[in-house]
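Heads up, the chain below is alone and in the form predicted alone; it's given as structure tokens.
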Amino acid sequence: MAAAFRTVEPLEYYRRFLKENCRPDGRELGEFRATTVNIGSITTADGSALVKLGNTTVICGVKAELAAPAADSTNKGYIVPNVELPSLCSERFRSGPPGEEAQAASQFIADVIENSQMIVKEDLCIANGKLAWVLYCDIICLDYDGNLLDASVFALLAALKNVQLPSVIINEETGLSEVNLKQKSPLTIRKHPVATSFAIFDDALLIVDPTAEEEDLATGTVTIVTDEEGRLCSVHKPGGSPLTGAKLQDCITRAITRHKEVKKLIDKVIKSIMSK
């Protein structure tokens, strides 16, 4: 009977949970699922991570390249964050090029890098004028029920903190570069942004890490990034119900605790790789 009703009427099925402070699958409004991070899954990858919110799955493979920097920017590299959503991971996406929301979840990413200062691009120039590493950051959702944007700035964190860039040096004699493979060190990580999503319910309500069903009965979305200091690095609503100040604080207090959460969970994972 409960599944007919969830069925025919979702959102009433929802608000009934909401009304008593839990959610269908028993969650509190607050709570985040169970979380958990692998890093270094994709041996072909110069870092790579794989993230579980839930059900929703996302891995992320960063390779490392060697490029002339821009005539604009003689002393900066470059950091090219790529979204996918392929058909397998929910029958809502198609096969071809990339749709609205894997692109609007690339360009999300894109600003995140930029905002957080997360990696300065002088960090990634070699030779200024001369030579510069390009970081290919492609993220792939593998299985999706919701809250895209939470996995993949944590997927992109992990990946990035699992970098490690080989030494190289230009020889002034033949103007080459000389990379030197057995020498290699980790990336320069200058903040930790993690994203902290809410749904809000019926114009007042605000769920944290909304699944999928979450997501589409939800009157608004808004994503908050922030990072170790506390910072408010960006804050990301497409649309949907407005928010007070007192909601938007709210949400920032919350994201600031998941901050926490997730940098304690990437330095256990770190920790007991380098014990290996």
Contents of the next structure:
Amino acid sequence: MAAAFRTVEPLEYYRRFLKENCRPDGRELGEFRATTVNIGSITTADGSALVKLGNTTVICGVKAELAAPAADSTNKGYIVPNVELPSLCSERFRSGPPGEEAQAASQFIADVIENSQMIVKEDLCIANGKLAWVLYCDIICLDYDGNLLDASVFALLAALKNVQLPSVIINEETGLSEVNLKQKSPLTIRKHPVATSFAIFDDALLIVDPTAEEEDLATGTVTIVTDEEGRLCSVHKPGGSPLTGAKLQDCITRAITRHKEVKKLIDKVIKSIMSK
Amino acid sequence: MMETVAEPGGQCRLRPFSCEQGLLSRPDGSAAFLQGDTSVLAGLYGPAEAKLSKELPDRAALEVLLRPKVGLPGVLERSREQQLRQTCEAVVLGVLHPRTAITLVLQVLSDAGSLLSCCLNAACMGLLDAGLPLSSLFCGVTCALGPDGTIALDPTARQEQEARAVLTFAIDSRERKVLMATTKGSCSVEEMQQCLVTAQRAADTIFQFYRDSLRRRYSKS
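Please could you give me the other form, the form predicted in complex with the partner chain, since above is the form predicted alone?
So here's everything in the complex, that chain up top.
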């Protein structure tokens, strides 16, 4: 009976739950799904992380390569993020060139890296004007159940914390680079940005961590990215229902709380890897 | 063809802006919006017949195409297109035209800072020129946070480069709520709220300009 109602009138079905301040999966409006993270699962990558936010599964692999720095910024390396939404993760994505959602997500991740300054590009430079690291961060969604941006930012952060770069010295005589794979050092991550996404329902209600079904019924989305000092790295509200400044402030407060939970989780996982 | 110029002064410190509507003959609606030296040309087609794959059963399908001044559209343009599309979808009463397609094409003519807010303003004037049913108007305002904490509205390209953070808001005309927000660089929460308040105040000037330009256009003089 409830299943039939859910198929025919999904919005009304949801409204019945929202009136009681809860959601069909039993969560409260401000509650996140169970977050799990697995670090270092891809041995062929320099750093990797698998993040599950409920059913949404995102894997991030970081590969480091060498390249010459750009002519106008000779002391900077490169970080190239790419978000892929293969047709495997959901029936709404067809195989072929990346769609709008994948491209917008890639741009969002690039903005988060740039705005938060989590990795300073100058740290990736090996020899000024000659050699620098390029970090290719591939974020692939394996199961799309909403809230792609949160999971992607989390996977990226965990994977970058896991990256071990081999030491590179430039031989003075030959001018060639020598890579020492036995001597590895981790990346300097200066800031830890964490994203929190909200879905706006009926122009008034804000629910945290929407599933794919909730995102389809929502009238808008907001994503707030904060770092550990409580500074805003990004306020991403791509259209949708209008919000007052006060509602935006509520989102930011919730995002700051979420940051603390995520940071604790990441620290716990990193510590468990280091102790091995 | 109707051109109007505004020279806002006082606290708003917006660059002088002007708008020309109905300048293209083929699209159903067109507008060119100029903010200082930044200008964007918007062309709107719709409601027109939609391709079967793209049509939605209960509302109009909106599509936005943003063409940069130089080069092919890349990932940044796709991201801007998504933001513009969802902003327009929030105001256009699409349910009045189901199974149709509304296409908004924006061409960047020159970029001297505050490009996204110029695109938003051009899009709104284009929607007005096309006569599409809207639940409210919207305008785009960009704020740049200088290294010393001062807020500069409608920044030039140089001010944007030197700024610590650049925030762009789309404000709606009914209750001055935030339709769209996007930030570049990092800032504190208080600074973001201050920028928002400044942007909402600046939106009053822009909405007055919309009103004046439409009044001038449609008054029989």
